[in-house]
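As a starting point, one isolated chain is supplied in structure tokens, in the form predicted on its own.
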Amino acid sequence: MRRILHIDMDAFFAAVEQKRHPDLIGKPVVIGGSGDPTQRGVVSTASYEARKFGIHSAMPLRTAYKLCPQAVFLPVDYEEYSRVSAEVKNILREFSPIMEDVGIDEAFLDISDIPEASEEISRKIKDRIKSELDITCSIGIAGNKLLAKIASDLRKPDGLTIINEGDVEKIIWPLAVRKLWGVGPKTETYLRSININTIGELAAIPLEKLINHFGPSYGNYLYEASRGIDESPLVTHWEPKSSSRETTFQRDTNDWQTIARTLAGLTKEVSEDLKHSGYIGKTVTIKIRFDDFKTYTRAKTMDEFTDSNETIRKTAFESLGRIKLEKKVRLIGARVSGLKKK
């Protein structure tokens, strides 16, 4: 039997910022942009302290400053993340080489082969991680993926949930259908417009309305998730498919060299972000997103693969000259697709 845990940080973000300021503990701490909320931006993490007040990732930064004027606001320092999230993931690895690495703040977890039992190994990491990194951790056990993430959410900060391949009829089905991995909030609104507002009111949706309704891929693993079936397996390597960078101006703006000195800045970064990684791409997409939010794309696909700065910004631009830029301007972003290694 397949033995999953999911490790979340507990407002990742915003308990670096309180390890290494003190002085901020018990305290709201909203993290985002460049921590300025007269600024445009949005909230990357919030703390407990700041969650009472309504704050929640991706909120604006202004809006989470209406609701908690008394908050702190910090910049997001992704260095220092990055070197905190890296270490977290060291201690992982001591108690499996079998994880998957889910982003910044979460891991997977297969301890299937490990003789001890699930909710002691658990006990461990959690102690490890506050007694050296002085943070905390919520974990999820399941015998799945699916399972276990949504675990992991149901007793946060510091907690510890197990469930049961029997447990889903009593702990999963009456949550609210927003819960189940990989349903986002067009799929939730949908759902309700059909009266479906829970994960169980979902499982008892036959199989052919679901397909229906969503077609045969995501109709079947809305079906199964419902469920709580999921076999997909931990993926410990992946390969990127692209490399991206986008900026918000602070101020919408239609002046030319703006816009055009932001560009070439944002193909540099992802010329050096390729560079680094050892990787070389093909197909260059920019985005443009105007002061009425309306949103357009331009991609070239070039001859040959390069991480070449010069190479990209000059498909960049030419992609660029493909819009008609009669409208000011609120965000622009450059992506190289098609990767490949060196």
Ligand code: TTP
Second form
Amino acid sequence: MRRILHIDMDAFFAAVEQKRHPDLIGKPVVIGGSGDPTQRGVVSTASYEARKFGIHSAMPLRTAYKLCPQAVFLPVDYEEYSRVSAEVKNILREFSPIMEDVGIDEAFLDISDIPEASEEISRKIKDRIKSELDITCSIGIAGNKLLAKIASDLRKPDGLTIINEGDVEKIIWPLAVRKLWGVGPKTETYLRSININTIGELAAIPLEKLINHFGPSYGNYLYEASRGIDESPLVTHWEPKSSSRETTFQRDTNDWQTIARTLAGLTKEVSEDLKHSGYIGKTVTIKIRFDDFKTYTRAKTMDEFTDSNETIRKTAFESLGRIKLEKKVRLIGARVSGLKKK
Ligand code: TTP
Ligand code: MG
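How about the form predicted in complex with the ligand, since we already have the form predicted on its own?
Every component of the complex follows; first up is the chain already shown.
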């Protein structure tokens, strides 16, 4: 029987800000965009105090401001959050070398071969993170990744939840289908249209019917996932496929200088990201979204793999020249893909 932990930090960006500005502890804090709620941008995350006002991730900052004008609004500081994230992952790796880094604030840990009880290991992890980094996390314990991830979300913040083999019916089946990893808004809408709202109701659909509607691969997945079955191993090593940056203008613009300066800035950042991570790439893609939300991409493959700012910028501008700028631009982005280790 495998023993898998899913660790997810609580209100991560907000927690890091509260840690370095202790006067913000206990206050509604909203992190997003440039930190100015009168400007365009969305909420990255909000402290639990701010969530009481209905503020949540992906909400426009202006809406968040209307809900709670007294909240402290701060800009996103990825560099600092990445630094703390790396420290969390380092602590986790000390408990087990089999770690899957899922995102900036979450990871799976396979503790099957460690003699101590799962709960004891989890408490030690929580204590270490709290005492060394002064932030809290929630941990889910289960026999696979699917259930561990659901478990970590059940008692937030500072939670510790175990889902045992026999608990699927009691704990998983009453949950909304959306809680199942891999069920997005489209699947959810369809399932709701046929009156399937909970994971238990999904589990009651015959396999054949699921395959008929969703195809063999996703149909089988839903059949097994709704029963809490998941054999997938932890992915302990992955290669990035691309490195990208994009930005939304404060005001839609058709000013060539502004567009060019922004694109040059983005390609510089991408090139720096590549140099940092030790990758070189072959294809440069640019993306332009106009004020009517029509979005265009143009890609060009370079002669050689590179992380050179100059080459990436030159290639990006060649692609920019292939898009007619007849409308105002809302967003611009640059990506380098086809990466390999330098
Ligand atoms: P989450 O783990 O989804 O959120 P959280 O850690 O802030 O809160 P919770 O206690 O519920 O886990 O995401 C981790 C970080 O990722 C979050 O702090 C900010 C960032 N993020 C965004 O930038 N945009 C988003 O839409 C979401 C969901 C997260
Ligand atoms: Mg989190």
